[in-house]
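Form predicted alone, single chain, as structure tokens, below.
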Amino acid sequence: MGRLTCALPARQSARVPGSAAVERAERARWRNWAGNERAEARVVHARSVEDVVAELSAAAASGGRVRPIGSSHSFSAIGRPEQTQLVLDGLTGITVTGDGLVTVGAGTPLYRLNAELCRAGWALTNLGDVDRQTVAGALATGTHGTGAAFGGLATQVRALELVTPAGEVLRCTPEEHPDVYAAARVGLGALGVVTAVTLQAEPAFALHAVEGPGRLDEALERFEELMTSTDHVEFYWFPHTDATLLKCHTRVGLDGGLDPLPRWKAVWDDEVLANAAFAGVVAAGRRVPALVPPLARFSARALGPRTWTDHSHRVFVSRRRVRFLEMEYAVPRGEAPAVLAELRRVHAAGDWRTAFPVEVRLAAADDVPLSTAGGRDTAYVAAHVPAGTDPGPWFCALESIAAAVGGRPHWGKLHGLDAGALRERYPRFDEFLAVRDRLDPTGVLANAHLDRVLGPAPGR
């Protein structure tokens, strides 16, 4: 589950006359957000669809490899470049129509999209708790939020513009190239380079947030009742304790008015306690591991009850300033209590020092071939360790426990599965591969990580 080590080829993709992106290419060092993935590669900043076409066409002609990248927020090596890294930071337009369809450039970060939608009176139906990703990157890895009746970001997609390695620009909808549309909503960047996405927004709404302490025993005993008690529910379990932090968010109209947290309270809770103080807890635990259990109990008590109402994206999203590594498994919703109980048992039996809480969320079943919630109502269980440390047996324990119930790993987070194991977890795995093999038969868009999780392209 560590970082893949790949030899970087000495030769570079051919230059394409007339491509401004190619003229701007240079070699640079890259690292992901957590710092566990690093590489040196030729970097191209695409400013237009034509730049993307030119770069992919050149790579296909020369036998090169290109990896598109967003904000580098994945923990896995999915975005790691081997020869050329294609940055889509020039593709950032946003257009909203009167029926809430929003077409957005692939390189647009979610935080900017959320702000623009809010100003226009619209909102995305559901969001994850991080908004630093680009739209295309979030879709490619299967980003989701929480809510028993709500799907991930992919379920809000209504159309995609995708450039294939052959240089063809496809508009993909349920009617046009429907097989590509179905697969590319969670496409891993393996089918083509997504240059624009059309999402279905809804009229802007607020979330009434009720957050506070709870107990893991109660959460496991009343799991279904608890996790469906409001529209969007999640909780964090603090290992070494029975304590949880429970977040219950209810959708409400804006006509009732907003009651946001006072500025001082938001800064104290979200910056001082959740980030600065927690960073101190993590640092102290790394220096003196014996301190982790009492520090975990301190962390569990630090954030007290709070209630407020604000625009949906301001409640969905949390700041994450303490860097970490993450593994997240999607398990059948009905299996979640048993998975968590076993994870707690294994943790108690081991001599582990776990400062970060375990996060638990829900998602409704969807129809996306490589979605972690494809075909089944899903619970997500996520474990974390500080960046720069070895996740070792803690992540292995979660992976083993999840495997017993057919758990599926988040595509952007750490896991140890290969194509053979993943085919058993995804009933539509071969359907996705058929599209990949047709659109990218020589593996122009692949890297060593995709070769592992999907299998090599047939012509590679």
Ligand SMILES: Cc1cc2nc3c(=O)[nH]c(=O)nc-3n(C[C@H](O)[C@H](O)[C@H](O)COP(=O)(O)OP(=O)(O)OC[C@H]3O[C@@H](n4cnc5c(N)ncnc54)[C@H](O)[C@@H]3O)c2cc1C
Given for the second form:
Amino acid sequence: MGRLTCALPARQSARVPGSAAVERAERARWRNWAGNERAEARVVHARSVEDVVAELSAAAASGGRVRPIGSSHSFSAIGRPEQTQLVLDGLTGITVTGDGLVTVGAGTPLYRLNAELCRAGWALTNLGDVDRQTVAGALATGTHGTGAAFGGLATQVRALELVTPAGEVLRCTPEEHPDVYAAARVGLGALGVVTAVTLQAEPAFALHAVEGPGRLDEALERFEELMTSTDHVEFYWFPHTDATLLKCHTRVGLDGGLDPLPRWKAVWDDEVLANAAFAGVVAAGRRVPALVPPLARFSARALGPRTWTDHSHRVFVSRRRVRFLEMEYAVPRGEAPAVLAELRRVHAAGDWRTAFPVEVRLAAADDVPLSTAGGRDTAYVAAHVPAGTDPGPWFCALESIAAAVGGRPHWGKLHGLDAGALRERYPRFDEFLAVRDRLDPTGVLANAHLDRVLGPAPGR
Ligand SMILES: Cc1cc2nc3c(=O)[nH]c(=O)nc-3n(C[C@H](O)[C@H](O)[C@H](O)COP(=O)(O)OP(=O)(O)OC[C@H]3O[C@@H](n4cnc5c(N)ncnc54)[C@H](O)[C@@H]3O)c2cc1C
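Same protein, different form: I have the form predicted alone, so give me the form predicted together with the ligand.
Now the complete complex, all chains and molecules, led by this one.
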């Protein structure tokens, strides 16, 4: 099998043009979680909506560029600042009302929101597998978890407060500025700076977790049955093996009591095996690539079966200490077994070494224009490589296999598509673009990555 090629964008130069410093703003270096994106920019910490209005108005008047940032957990250059980086860490309040509506400052990290909701007897319906992201950052890229009947975080939004590049503060709901509301639930940070979000939480619940080894063959043969066998199902396939790690999480009431993992077991599984030992596996595989297949077999067997019940957010979320790069494609659910079978075939035919597993999850169709699950029941297929290595052939394989079934890349993860290709994959792409062109005609919020995936603003 020949080497697959695709156009992952080259990393851009670390230096960016300067702009006049204002009070409280300093130039600082920035890097994302995986370390593959770096920049130097003028950094402004917003403490109020007025700070955001002032910053955007000044940039609009002077032709400047502003990029809001959350926890920098995106792998793509979507949050990369070119002149000014706007940090929302001063906008972090949480207010929960009796009906489970929670209004949260845009810069609040999810782990703080989860803890606060839990204390008040509420929980978010579904979560991704880490909780370090900010609410606005997670929403901007379409962050999702797994569950055939459940949507991503965007489907839990009920209202948004957004400062437009012109400095106008919009409260957006299905009734007020409905087109902005619809688009801004997965807004890529391209429509305005979100300052607050109202989410619909639900009464706190627990998840009963049944986790253990499985086989890829079986997962592909019985994909639909397996992935819909309970509320939140996902599996990891370890390339070089037929082994999977299957996680089945069932929603249960808190009145049945909790049965959390004993502390030593949680530390052993999640800190020692999933992080420390796995870091050793990855490091050994980087030094001696021939070791990767046997190490992958070791990793697949290391985490044995376990059963436990805990608060939902504690089960949804894991610790990820080993840094990696990720590509994730959303494909029509019915196509997932064929996509995975082809990925396995291409992997077996190539000679690349992959210690990281491929993660497979589901989401229900939603009505958000740029949601990866917009208008179709979706399966997610994610590939990973160690941070600091070249993902080229492995990610290109996934990208070209997903292309054959209209796959949509996660907005916060690596991919090589541009606006032309993405328009083909998103029936409502032009609807989103019309809102962007109206709210940010001169590209105050743009950066080179957004210019690639959306096309440049009309007046730029
Ligand atoms: C270890 C790890 C695990 C992950 N697990 C998952 C997962 O399970 N599921 C999943 O879907 N994704 C996952 N991701 C991806 C991650 O959820 C997204 O990239 C998310 O966008 C990161 O949130 P953040 O706060 O770090 O945002 P950043 O990366 O800082 O920013 C992302 C985007 O949001 C914009 N933005 C930030 N704040 C605002 C604001 N106030 N207004 C407007 N725009 C704003 C930025 O400009 C940028 O475009 C994971 C990433 C990592 C590193």
